[in-house]
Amino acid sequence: MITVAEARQFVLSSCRRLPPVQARAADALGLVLAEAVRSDGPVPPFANSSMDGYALRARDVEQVPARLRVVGEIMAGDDPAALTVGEGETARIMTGAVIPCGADAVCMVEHTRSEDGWAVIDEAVGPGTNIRRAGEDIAPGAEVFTGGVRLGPAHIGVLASIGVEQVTAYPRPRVGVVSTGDELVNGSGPLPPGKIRDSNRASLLARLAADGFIGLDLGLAPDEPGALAQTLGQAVLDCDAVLTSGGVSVGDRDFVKLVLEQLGGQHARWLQVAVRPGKPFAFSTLPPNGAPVFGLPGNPVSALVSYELFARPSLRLMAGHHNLDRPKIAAIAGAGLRRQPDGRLHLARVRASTRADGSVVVRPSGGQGSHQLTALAGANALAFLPDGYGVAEGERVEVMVLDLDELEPSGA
């Protein structure tokens, strides 16, 4: 057996970033920039008011109350080019409106009184008060985002604010998903003798979508080398990567590893990883484009855990990400997480929650068998249990957080 770190290193070293593409900025949420983005102009494009109030000269309100003559009104979107605020004068102004010529401050309306064409200013304001300067957020020609930045909602808004409609970014990998096994069937209705419903394809496609990748359903493949080779040969022409489940153990009809050796040659490798669940794992890059194929185990929990350990980091690398892994944090076992020594790292399915003091506590989410998918459905983290007897209640344990949104407060 090899360690998780050794298997991960082999897989990651075989994967490459996808070539950058031009993408619509409006569709680029979650993409990673391949090139820097610069602004042609300033943001804001002009000095404007941050408050509803009165635009004035600060030196006219050094002594308050000050009575100023109202010479105009400026709404957001107005062009006040013909309006000048002179000595003893003010202009009513709305949030976002252009600061008129002559004015150097805005007094918020709450600190003023209106008197039939005049405004009484009850608060002294200094130059620049309540004014957003032109270019205060972004200067003309500034590098707004560097290459390697992952675009979130605020990034998309910034791109819109500087008029950028296209960006150069790494694309979302297109990932084919195929389940292997003569025992598998789709759909509802009575099960024929010896058959089970395929859950791996559904869960892996859902996981890919949740992680921002494009999943392509390639259906079921029988336990027949020729048919499997044909499926994978076509898949690597249509996809950037492929996930298979099943056919990687030591059974007489576990053909995935054999087909990968046939198609991938020296690039193929069948691994026995010192981890539970997820010990059997096969991997190869296939011609003509070097698309990686991840041969995941057939047990439902093992397939998803192997995806987390090996496939997801590789796909993130291909998509240009620098941070390849989910967050790992130190937690406290709220109940014992027991295991027996077997030379392997165990990944326990746990439910993590936060205490009032900010610490994280984890408890088992259900049965720990590699076939018990409901426990993984109820988990929001995986607890890392090194070889030994596990951890007792109250001891510290490292966990990988699978779903930060589900890290709810604990009652204890």
Contents of the next structure:
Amino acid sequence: MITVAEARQFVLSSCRRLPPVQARAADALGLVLAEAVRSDGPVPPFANSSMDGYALRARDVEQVPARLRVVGEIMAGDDPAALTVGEGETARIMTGAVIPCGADAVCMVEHTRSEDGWAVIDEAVGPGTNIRRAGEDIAPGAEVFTGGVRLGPAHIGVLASIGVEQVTAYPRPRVGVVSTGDELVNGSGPLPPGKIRDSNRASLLARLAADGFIGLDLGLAPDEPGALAQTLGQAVLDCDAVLTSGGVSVGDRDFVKLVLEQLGGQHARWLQVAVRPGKPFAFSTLPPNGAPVFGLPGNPVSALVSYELFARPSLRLMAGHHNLDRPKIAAIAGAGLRRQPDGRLHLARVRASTRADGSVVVRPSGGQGSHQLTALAGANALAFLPDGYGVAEGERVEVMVLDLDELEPSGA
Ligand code: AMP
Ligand code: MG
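Please give the corresponding structure for the form predicted together with ligand AMP, as opposed to the form predicted on its own shown earlier.
Complete assembly follows, chain above in first position.
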């Protein structure tokens, strides 16, 4: 058996970043920039008011109250080029409107009174007050984002603010998903004797979508080397990577590893990883493009856990990410997380929640068998139980957070 870290390293070292592409900024949420982005102009593009109020000369309101003649009104979107605020004068101004010539401060409307063509200013404001200067956020010509930055919603907004509609970024990997097994059927019809419904394809396609990758449903493949070879041979032409599930164990009909070798796979390895769930795992890159194939185990929990440990970091590497792994945090076991020694790391499906003091507490989310997918559905984290007898209630345990949105207050 090899450790999770060794298997992860082996797999990552066989994967490469995908060639960058041009992407529409509006479609680029979650993509990683392959090139820096610069701004031609300043943001904000002109000095503007941060308040609704009166634009004026700070010197005129050193003594308050001060009575100023109102010479104009400037709304957001107006061009006040023809307007100048002279000594003893002021202009009504709205948030986001251009600061007129002559004015060097804005007094917020709450500290003023309007009197028939005049404004009484009740607050002294220094030069620059309530003015957002041109270029205060982005200077003209500035490098706004470096290559390697992952684009979130605010980044997409910044790109829009500087008028950048196209970026050079790493594409989302296109990932084919195949389920192997003669026992598998699709859909909702009555189950024939001995058959089960395929859940791995559905869960893996959903997992890929949630992770920002493009999943391609490649259907079911029987436990027959010829058919599997044909499916995989075609898949690596159409996809950047392929996930299979099932057929990597030591059963008489476990053909995935054999087929990967037949197809001339590089780095073809059948790994016995010291982890539970997720011990059997096959990997290879296949010609002609070196697309990685991740041979995930068949048990539904094992398939998703193995994806988390090996496929997800690799796909993130291909997508240009620097941060490949989920966050790991220290938590407290809210109930005993027991196990028996077997030379393997155990990953318990747990529900993590926050306590009033900010610490995180975890409890098992259900049955821990590798076929019991409901416990993974109810989990938002995996607890790392090193080889031994597990963790007692109240002890510290390391957890990998799967879903931060589901990290709720514990109520205890
Ligand atoms: P295998 O590794 O092919 O021996 O599969 C291990 C276990 O996982 C068996 O009980 C299979 O029936 C089950 N299994 C394999 N593939 C799937 C799948 N796509 N959906 C649900 N269960 C599966
Ligand atoms: Mg099978």
